[in-house]
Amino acid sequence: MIRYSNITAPLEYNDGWLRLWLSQKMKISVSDIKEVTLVKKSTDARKKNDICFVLSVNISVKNETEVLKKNKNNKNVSYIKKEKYLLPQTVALPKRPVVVGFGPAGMFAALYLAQCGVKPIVLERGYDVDSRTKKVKDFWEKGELDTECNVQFGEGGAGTFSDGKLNTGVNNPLSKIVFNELVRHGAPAEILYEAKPHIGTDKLSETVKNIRKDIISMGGEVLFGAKYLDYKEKNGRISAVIYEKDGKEFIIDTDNLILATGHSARDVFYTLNDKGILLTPKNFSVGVRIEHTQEELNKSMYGEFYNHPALGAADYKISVHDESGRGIYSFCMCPGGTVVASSSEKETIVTNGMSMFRRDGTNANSAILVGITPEDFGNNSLDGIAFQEKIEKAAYIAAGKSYKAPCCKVGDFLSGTKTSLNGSVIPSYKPGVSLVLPDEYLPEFVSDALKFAIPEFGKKIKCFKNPDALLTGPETRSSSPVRIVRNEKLYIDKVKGLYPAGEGAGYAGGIVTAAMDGLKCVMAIVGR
């Protein structure tokens, strides 16, 4: 198989046009071409008078070894092994073994062990995806929240009811695993070669619906509304799991249990640490969600091309350091999408963002999020948590004590005024919003930052000058603010078979990294 990459193509490309380059440059004929697969597309929108596609594909040619010495000095082409993508062979282990939590770590290390023929046994506290979707829009529409199925709490994890992101920047071998197990179980083919892929909150929940079933075909167990309590230990090693369900509580005998109950389970954290086990504070982040126009923001990127069809919904990352050094950034950026109620506890308020496959929606938006570290909140592993539980509270008061959420302009928030919400952006979130400036919940130097890097944006894109653009807030679960310690062969050294993964454990950033580090936990488990 021939790789060719780096092709510049005209955003009107089609497969007649790929060929035809691809003969001229290889300097062979367009029917000595089998086949073209797409590896990677990517936008260069850096000149928006000449946006194009930048592409890399697999090509399948008649004599293919002369097609390579002909093309010897030709630095994009190289020679790619075809690769079959391949299920796990068969492993025995002495119990079932247990997965807490059905996120994307949890999921993925369940559906591994269910391929290496193991039976796993999963427990997770919220509901199926379609219960949990009728749960979550209860509280969206009329705000009447579910403590245990929520947003963050329901199979898929939070990752469901967001962007479906794909991004990461860790280059591992796993990563092509869970990329195959998304599309064979009905993720969009293109998540394969796009530079940012995604799948979209509607196609991330029928995809993770066909996870579990496959799971249970092979044999592996389910089971919702299942909340784990806590674990039992002989001889330094995990024998049994505690969890409660429909008010009773049933033991699980096992010896390996791999623990991925995403960074919202708070109840958790505080479980194992009264158990002794080694928590450690870590950094993470806190700020508001920005949301403009996807039209104003389709025309800051892509200028003149800003409606071209071949473009969809544009996108944006940036950071930038204040004076003091602190990092402020854009996060799980929403194209075409909605800023969601995230709250898992009663009397707070935490924000997300969320879009479907196609990101048509009105508005686009994103998290702003301001680094924090141990020195902001104390050194004790509990600290962070109790830092983001201050502002979740602090906004549900400012808000006026409803799960409406805290909001204002932009303008408004740079010139420390209250005017109104009537503006240009007509915010997303449910069940709405109430004017507070971000000033009110958030710390004063979270505050300040925010106010130094919004004008910096705006230098760099337009519409973050536009003073109608909104500020809701809080976003307060970027990631975990505890890590659970783990040694080098991935479980706690205390207890022997007890392994913590994916975000919430502190060893992720994302769907993928999340589904990755599930991954390294069963092949710890099974020896490979």
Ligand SMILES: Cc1cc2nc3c(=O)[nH]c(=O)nc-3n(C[C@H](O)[C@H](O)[C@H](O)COP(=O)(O)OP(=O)(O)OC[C@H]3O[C@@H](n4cnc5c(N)ncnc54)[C@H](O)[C@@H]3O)c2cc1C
The other form holds:
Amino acid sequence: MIRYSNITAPLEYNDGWLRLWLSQKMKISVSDIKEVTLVKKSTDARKKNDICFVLSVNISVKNETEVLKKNKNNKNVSYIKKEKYLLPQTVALPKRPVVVGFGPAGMFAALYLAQCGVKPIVLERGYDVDSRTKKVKDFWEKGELDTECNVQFGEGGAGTFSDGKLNTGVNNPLSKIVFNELVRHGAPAEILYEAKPHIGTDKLSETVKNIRKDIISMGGEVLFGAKYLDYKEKNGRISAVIYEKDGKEFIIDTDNLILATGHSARDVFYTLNDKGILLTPKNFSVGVRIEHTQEELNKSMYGEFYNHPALGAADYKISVHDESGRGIYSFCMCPGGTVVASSSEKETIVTNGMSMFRRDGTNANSAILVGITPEDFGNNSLDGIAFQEKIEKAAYIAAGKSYKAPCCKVGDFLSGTKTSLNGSVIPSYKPGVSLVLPDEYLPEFVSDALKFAIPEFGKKIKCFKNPDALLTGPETRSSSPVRIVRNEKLYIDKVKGLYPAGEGAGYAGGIVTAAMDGLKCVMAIVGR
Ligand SMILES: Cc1cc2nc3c(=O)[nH]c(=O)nc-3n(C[C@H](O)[C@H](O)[C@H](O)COP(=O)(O)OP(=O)(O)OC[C@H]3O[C@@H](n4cnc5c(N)ncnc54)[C@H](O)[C@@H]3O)c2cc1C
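The form predicted in complex with this ligand, contrasted with the form predicted alone above:
Then the entire complex follows, led off by the chain already shown.
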């Protein structure tokens, strides 16, 4: 198979253009080209008057050896072996393994365990994705929060109601497994070649369901409304798991437990802490979500091409350090999306972002976060959680004891004046917003860092200068404030067979790295 990289293609390119271009560059006839497969596609918008795509393709041609010889001096032409996608071999375990949490880490761990033939049992405190969607809607539309089933808890985990961005920045064979399995279970094929792949909430919900059905078809079980409470151990090894369902307690005997409960399962952290399991504080970030109209962002990023159909909704990634060296950066940017109510505890407000696959919403939003370290919140293992909670509760109170999140215009925040919503951007947050400046619920050093950063961002992206842009907050759950310490074999030293996994355990940040961490724990269990 031949790979041709770094192809600069016009926005209007199509398959016919590509084949003609390749035949001219490789000095072969178009009819010699059998198959062209896109393997990488990115947008080059550095020159606003000449935006183009950069592509890499795999090509199968007639007389491959001759064609390679003819193009041996072309550094963009290379020979690659066709990759075979292999499922894991069957193994035997004395007892069925248990996976707690059906977020990306738990989901991929359970899928891999099922593919190994060991019939995993999954415990998920929230409900299946369809029932969960109803619960989330009840919160967004009526302010009725279910603390066991919400944007943080339920089938698919925290990332189900999201933009489903899949960029990781890590180049690891495990990420290939994650991407291939997502596509095998219904995710759009574009994620295999887009430089910035995303699935969107609508497609992610279906993909998650298909993974669940596949696990069950291989003899696994996925129990919803099943809340992990505690574990039992014998001679320093896990021996059983205790969970609650429909008000009753149950016990499952097992030798292996993957605990993938995410960054919002604070009760799990408290239980582990009470049992003397070693937890350490971890850096994380807090801030607010900024919202612009997507059109104004597209104009800032694409200039005259702002509404070119081939480009779609623009995104951005931006960061700066203030005088003290503290980092302020954009996070989890959701083009054509909405700001979503992501609380999991009563009388708290937490924001995050979500988009559908088409990213065709009116607004663009992103978290603007300030880096936080134990120096800011304390060195005890759970101090970070207390720091988050304080902000989330303060926001609820500042919002008049309602779930209508604090919101203001950027101009009013920077000038410290009373805010209003009579600007060019309409807030997308449901169940509605309250007119409150971030100073009323964020620590002063965080507000100050944001006041420093936003004008700095305006020097790089024009729409950040718009005083009508909105700030809705607080954004406190960017990653886990706690790490559950595990050894190089990935289990807790004190309890053999207990594998803390994913974002909540402090070993991942995002959908793909969480899924990869789930796979790693399974490989540790099945000895691969
Ligand atoms: C709104 C939103 C948007 C996001 N957007 C993106 C994005 O676009 N791209 C990206 O890469 N990341 C995104 N993230 C982050 C991403 O979702 C997480 O990094 C990822 O889901 C972490 O996976 P995990 O499996 O480790 O934990 P989680 O996804 O948090 O899953 C943990 C699961 O464990 C369950 N659980 C917790 N306690 C118990 C218990 N006691 N018993 C049984 N089950 C329990 C929970 O209900 C949950 O389903 C977003 C997060 C949110 C909230």
